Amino acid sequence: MIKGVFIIKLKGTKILMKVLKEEGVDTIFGFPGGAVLDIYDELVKTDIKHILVRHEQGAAHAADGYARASGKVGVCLVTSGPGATNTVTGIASAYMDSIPLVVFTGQVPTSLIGNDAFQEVDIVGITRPCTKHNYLVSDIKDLARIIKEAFYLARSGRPGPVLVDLPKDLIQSSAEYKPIKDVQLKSYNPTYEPSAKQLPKVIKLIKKSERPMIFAGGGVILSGASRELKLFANKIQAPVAASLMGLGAFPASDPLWLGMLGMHGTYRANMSSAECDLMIGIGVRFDDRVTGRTDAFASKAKIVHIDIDPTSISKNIRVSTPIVGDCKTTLKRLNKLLGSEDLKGLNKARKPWLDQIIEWRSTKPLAYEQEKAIKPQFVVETLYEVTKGEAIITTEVGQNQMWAAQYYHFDKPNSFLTSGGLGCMGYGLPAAIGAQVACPDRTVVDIAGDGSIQMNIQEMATAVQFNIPVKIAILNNGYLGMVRQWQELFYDKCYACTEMDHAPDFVKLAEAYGAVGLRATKPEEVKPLIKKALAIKKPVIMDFHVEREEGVYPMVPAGAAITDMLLV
């Protein structure tokens, strides 16, 4: 006993479970193996739920989906060697999208590290470029501290994945344990409070601006700043566009909503970025899929960039006014400053600008023509109508992802889960499982392509085993659709290796897994099928046979300016 604190000696596996409970972990997605058998033996003695995936990539994506839907840190547990390497794609996807994960990997005993032992890999070295931080635990005395640090790093500042590598002999050994209340890292101090000197500069720019716009990204959602963003936009009467990761940060039903900005963004959002005289970027990276040709992006505008990560500011686009700080905290400060300003004249000053946006919206809307064959846009719009916009939507990657972003209108944050930065096919199904576990009372739908769904289709077994009633809407066009679209436009319709020959019968495949399979081949079958699927309290695959060569438009060709859109 030291100063009134009782210190007990515990095995490493028990220390791990204690700290997980202290961190509020209620679910782990994982797959057992030799190096982590001791952990699993202890895990089943706790009330922490374990979801057994069928592939470790699925564990990482499911933890990612859980984190995005819940706002908590997602956790996965895998064995050494191939178990660890199979998580790398999921870790990289979470890293690029700033998603808080803690990934526990087993490792061979410390005496065998470096000896090419069975199922040994240097997972710390492999994941160093795609984790926020990682650890190889080398002393049992450090275990509790390292786990606490891992969760702190994952959720604080700009969130991200942290990996903890656990040698088998270490977790079998014992050490004295006492709870760690506070984590302090001398070299890591995220800036949450914005500079008081910079905020008045933003107010001054807002008051001078005639054509302002706000560009919201995933950082708004991660910081829980959606309410503050809506108040800010309405105060200054500035229209709002979002990146793919920022969908849901601002209500799509609000009159100030412009839609998604970028390669497949709306005409009004892309044109607004070119014609605005002030762009306020909040929690965005200004990545290449948004900016197009950088020298032509927002060329008439002063640019304010608010982000908690100082390395993101002026990384891709030079900005006029940088503000390092948490999005929510910064918006609260700006709203407070705006509250003391006379903004009555702004509505009148902004009218010509807002009228121009209304004209763009009416003359160049997102559009398609529903004919004899089912159009994929029609499926997404019908899904939106039936769910009343209340579902959590996950996606795979490709055309399905873009149609979901364009035609399912998100009013709430944490409702659109997609692999944005990495563009990882196979993300949607395991992410939907994670989201459904996090939000059991919500409808969760994975909008997928017939190519991408097969990347992690084995997770249907996970959904069935744990009775996780996710719904999968496959936009089945018999192609790797987005690649085919590029080949159509830029490779003289040479569809090299993009036709999905010998695709499975998805209805029979669903039934083989013990799920429900439904199919629609005509437009009039779409709405009844969706209603039927949503009423079933089991995993369901909906197989929609859609127009084979339908494209995603608008589209900005690679290397073009964001205003150089192909509209048909």
Given for the second form:
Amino acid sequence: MIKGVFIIKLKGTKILMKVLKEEGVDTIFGFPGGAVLDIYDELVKTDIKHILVRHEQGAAHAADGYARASGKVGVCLVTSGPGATNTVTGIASAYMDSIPLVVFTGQVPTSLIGNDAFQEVDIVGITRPCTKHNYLVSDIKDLARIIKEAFYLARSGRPGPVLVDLPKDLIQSSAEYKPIKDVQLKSYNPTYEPSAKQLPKVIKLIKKSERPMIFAGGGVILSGASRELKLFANKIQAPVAASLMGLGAFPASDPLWLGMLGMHGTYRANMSSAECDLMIGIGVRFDDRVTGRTDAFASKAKIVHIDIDPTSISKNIRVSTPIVGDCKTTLKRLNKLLGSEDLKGLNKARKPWLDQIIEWRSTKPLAYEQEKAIKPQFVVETLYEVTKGEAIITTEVGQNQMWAAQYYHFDKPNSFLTSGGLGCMGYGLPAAIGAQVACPDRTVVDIAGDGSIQMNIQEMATAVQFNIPVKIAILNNGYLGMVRQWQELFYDKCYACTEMDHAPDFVKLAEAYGAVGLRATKPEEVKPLIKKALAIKKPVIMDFHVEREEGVYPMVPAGAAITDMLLV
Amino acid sequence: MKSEEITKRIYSLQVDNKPGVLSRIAGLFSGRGFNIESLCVAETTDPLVSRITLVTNGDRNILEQIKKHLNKLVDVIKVTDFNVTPFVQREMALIKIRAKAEYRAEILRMVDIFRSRIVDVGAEYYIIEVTGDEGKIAAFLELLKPMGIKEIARTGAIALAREKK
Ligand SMILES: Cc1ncc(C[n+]2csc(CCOP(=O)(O)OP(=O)(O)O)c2C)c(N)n1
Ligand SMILES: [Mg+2]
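Switching from the form predicted on its own: structure of the form predicted together with its partner chain?
Let us now look at the entire complex, which starts with that chain.
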């Protein structure tokens, strides 16, 4: 007798829905078309929510925002050809930032593949270098297993986007279906547990160090290791800096907080990196925007590097103690080892170092002066104040992104959502939509630039249609500001093609979409306007006309040493 | 990071025998600016698994990255680094050589010395098949060169790990 297992034949679309349910998918961001008609026909019969975006790039970014805010896998569904190619930028951004996505693309029927059929593209070929893995399903018998694998690959190890290409005839055909419990891949086995040999070396280095610092990155957030990091930093009395991706991994209100490290990092974080004698990098990849000139980076320090991806280690920076492992598991092990150490002398030994940092902080803090025109930094600071630091902030790219990183202080992980690695303009609005869907009770604000917001402005319609009350704060300087800043500093102020002198009236535009538009042109209007906007239960665009030629400082010119900071 | 001395390295990969795998590997090399000197693919006794022998070069740091990145590919089951494992390496070359009357005897003598074979003969040419390690083939080609090599096709290296005797 077969023990309670009934093998049934199901249509591909039904198998897809079954596996999605098994994987706990509650929301899909998508856009229909010919190749996915069958899937949509099935999807609407389930209780999975579908958010109809207005451009497939928006779907990928929204799924990304959803994933970052919720810690779950974000899911997209788009049609073949242009639907698929439109997702590529969003996939590439998720790939650079290690965000778990599963992207389902429709494909022309199997018999037409390779024929330049209508709306055929080789999306598996196109996305091979910007996905963690991808699949073209060619046998209906493989469908359930491949979808399971896709979710498993997306969220395990170093997370990332996985694409599954589904030919139309395949999804229409049927196969036997029985739920798959465990996914096993003989060639894929991420290392979560750090080598027990390496850990005591770290403890030794910590005890010997006079000037340690921790450098935390997105990996800490992805592995959910914030609590462990806080404990670790406090145990060893080491100050903590973060990469752009790491903001929120360590509370900005903690006295050990140094701020962001890198091109627009704080003076004290950058100075600390140059002066420390031990740097413990956790879930970071020592990107060029962080290190500046690599031979000058942390040149007095021994470097410990903890990361789950071995290819990140010793890629840009020579590391003295590499540890391949999950950030959370590794920090737990280190904290446990520290538990049996006598650390009483540490506080005293670290005092001169921590005093030095306090001095750097007080002599060269992040600063701006609020004059007649609204300063963009003031808008971000006021947002921070009014939201009490509890909002989810997404950003576009450029100066707006850097001011958001500098002046909004994050105490919690999964709260700062930004396209870090790809630096993709147009990320912020769709990502905010995704984050708001994941966290309906939180305030979600996209800190935007007047240039970037126009790259995916069409998603206003999505926000309005689905009552997703995101707030958009445009730091409207009438420029592609960050590029203008480089022109100002390095190209003799030749502002070639960076003036955005033909922008829409954002207030009217918001109204045209059925949202609310508000504008501030004077500093005293900023706070009341933000308060007003946050009280509105609809999407709101706040158009702040800010000082046009304000710059982001400190700034380390590309390729210079991290301590060669231009200060205001 | 500072670059160091460039050396050659052979990796042997066991990979899933699936479409697209070769493209992933080739894409990895082109995308990251690594070099491929030669690459040789064929099925193993397990039809689900192919073996790829890949010859590359780079400094220590690059070779380390190459190995890590190969290991990271989901379709790659195993990477053997022939820097740490003793191995046997062979390559085959087909050499089409001008066979003028005055050179014929000399060519035949060389074919004999190098334990190679003539596999095709024409009025004006020979095709020679030679196998050996890199050094042997290089030496052979060097000697044949003055007689006029018309065309050459090489398999690229293949290699297998030795086991304890
Ligand atoms: C898709 C894309 N295209 C081009 C760039 C290059 N770029 C980086 S910042 C920037 C200016 C952005 O202008 P805006 O959104 O107004 O922001 P601001 O710097 O003025 O705050 C540009 C064009 C980019 N990052 N992404
Ligand atoms: Mg601007």
